[in-house]
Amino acid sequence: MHVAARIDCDLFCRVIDNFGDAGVCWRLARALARDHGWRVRLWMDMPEALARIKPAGLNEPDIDLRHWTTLPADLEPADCVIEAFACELPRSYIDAMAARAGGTRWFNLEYLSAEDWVEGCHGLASRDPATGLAKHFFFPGFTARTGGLLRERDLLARRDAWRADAALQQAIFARLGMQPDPAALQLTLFSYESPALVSLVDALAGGDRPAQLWVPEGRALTALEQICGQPLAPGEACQRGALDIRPLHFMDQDDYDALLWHADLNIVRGEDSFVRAQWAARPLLWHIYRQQDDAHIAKLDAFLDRLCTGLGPGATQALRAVHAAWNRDLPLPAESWHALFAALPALRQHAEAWAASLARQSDLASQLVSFNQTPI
């Protein structure tokens, strides 16, 4: 593979949503290093978050993880500087960027949104009043007029190879301590707490088909302990009717990708697992990060508007009904869940087409690299 001239990058991240922010920044750093030959210094105020999602170690020679508390006074800024999710850079570092010979490209990586206004704001610049430096706002998104979605070059090929190879699947299952029942509906749950969890458990427990719910350690598993009335630990199980709840250890990001590839329905949260669930090309239920004044609902509706284009009315209604109730803390009758489960074949076919359409767009890291190469 031809690799362009190596360019240094400082990527700054303050962890707010714990694993989501850390996951996005780590995946971006890895894509820049592996796919584009960049050397990346990843500055993170909670590097311990990466220890949970990369438990075997980082093992990336071109990524230098730094603990972001204070920056060395003599730190030389990189050619490209990315501040993730509007984290504020120290004034001393901005001044050093302005004084750097050859200039520095400065990006603010924004949160993902499917809203229409993102297209008009993507790539716009704001001038630092003290130095005149231009900071460009880079918006991930779902259309050609946005920055695209984070995706490694080989991701979809790895996904398809895994699905076609039973030995690869068994290796992941063994590492995660999983024994999937091929006759059972397969679901994953990595969400925030929600009153809708009770109705999900009840609907699956009372269903005509056996179901396995795979739940990595975290907030959703803690909530399930309250519902089941017992501690739930990896390697143990809770049986309720037709439902088999299976807790899992918190896992490496790449293993989590495979878990998403395996499932019939993925319940995900935030941004990182949300994007990875779309590349899994399987039906998903998105528990969006809650914002003040219900601003998150507009983002959810904008995404569903795009996702449901071309989807049949019955499947659309089922998908929207569960999303609306889950994200508004509204009652979810069993009928709504059963309608969603009945729609899974149509949703699966649609999810495959959706992922393929997104893959025709340039990925986020490639667009950042291309933008960075344009003249200042």
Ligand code: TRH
Second form
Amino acid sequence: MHVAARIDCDLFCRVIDNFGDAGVCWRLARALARDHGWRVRLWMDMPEALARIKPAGLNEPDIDLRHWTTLPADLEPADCVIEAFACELPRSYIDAMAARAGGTRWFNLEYLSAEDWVEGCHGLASRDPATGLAKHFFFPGFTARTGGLLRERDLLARRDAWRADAALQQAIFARLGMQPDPAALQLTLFSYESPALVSLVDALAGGDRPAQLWVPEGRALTALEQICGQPLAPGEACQRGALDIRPLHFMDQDDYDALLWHADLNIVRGEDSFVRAQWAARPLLWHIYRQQDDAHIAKLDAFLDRLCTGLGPGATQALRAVHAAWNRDLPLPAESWHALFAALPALRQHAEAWAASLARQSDLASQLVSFNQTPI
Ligand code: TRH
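Please show me the structure of the same protein in the form predicted together with the named molecule, now that we have looked at it in the form predicted alone.
What follows is the whole complex; the chain from before opens it.
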């Protein structure tokens, strides 16, 4: 019997800010290790960002977390080297890759975008001028001609099992200190600061239906403290009319998935929570990471164009209106929020179909593994 040799991988990650860089790299490392049997050395310059999303420790036998500053000058590079988000490898390491007996494969993992140009750039190579070594650009994306999205093999089965099992749900709610009210609209908030947040609070507070807004610690909770004019701490609730604001501790990444599975509307941001909200198959509002020259607006529109295909005109308009206000710092009248709340059943149905269609694509780690096997 032929036993395939295990692939060793060096995955390099620099944390620019927040948690997305660490969050994406951790998910990729875990999918490569668990789903594909790779051994991963994860080199991070700020392991403390990872510690926030894995507070109980990493506990992954095939992932070896190393601090970037401890990278030895004479390190033997791995079979496959992934540089996340153009984080720039040390010169000595690139030279060692070029000199490595048996060769090495080198990928740059790019940021996610729904824009059309991604298809033309995915898989292209550039050569290191000093050594001639090829580096391939690996673009995540939403179409078959991109590198796909991070989705571990068992994710959707775990999501569906959790949704079907009240005891599993209660276990997570108890761990997170949550008491969801079945009569209340359930929302989660993990965004950056936006002037539209105050209009959301007002619309929910003045609504006919009770609502619970679950808010993990961080920038959005701090913004809410200013809106409410009082400190908000995990474990405490703050009532404003029909709205019950529930601060939560920043939680393990896997528990955050379950929170997204639970809610009727998830307000998410950046890259990783944005993708996870899509796998939750529930309506989402995306606060995109702001870029210079408003480059993020083209990215946002490209995503909404894809997402809204096949969605009815009323729900499309409601979804676009709240995205425009939230991301362009525009005022948002209460009617626009109420239009969104009214559209939630249609948006949920659409989110289920959207997640199912995305799940027909090969996931990012599987595509990277296949790419790694193709001869250059
Ligand atoms: O934190 P983000 O804003 O991260 C990023 C970075 O800013 C990065 O520089 C930028 O390039 C990128 O966005 C686009 O948002 P994101 O990507 O959603 O990452 C958040 C991570 O935190 C994600 O892995 C989920 C995790 N998380 C937890 O583990 N526990 C929690 O309680 C919450 C709310 C999130």
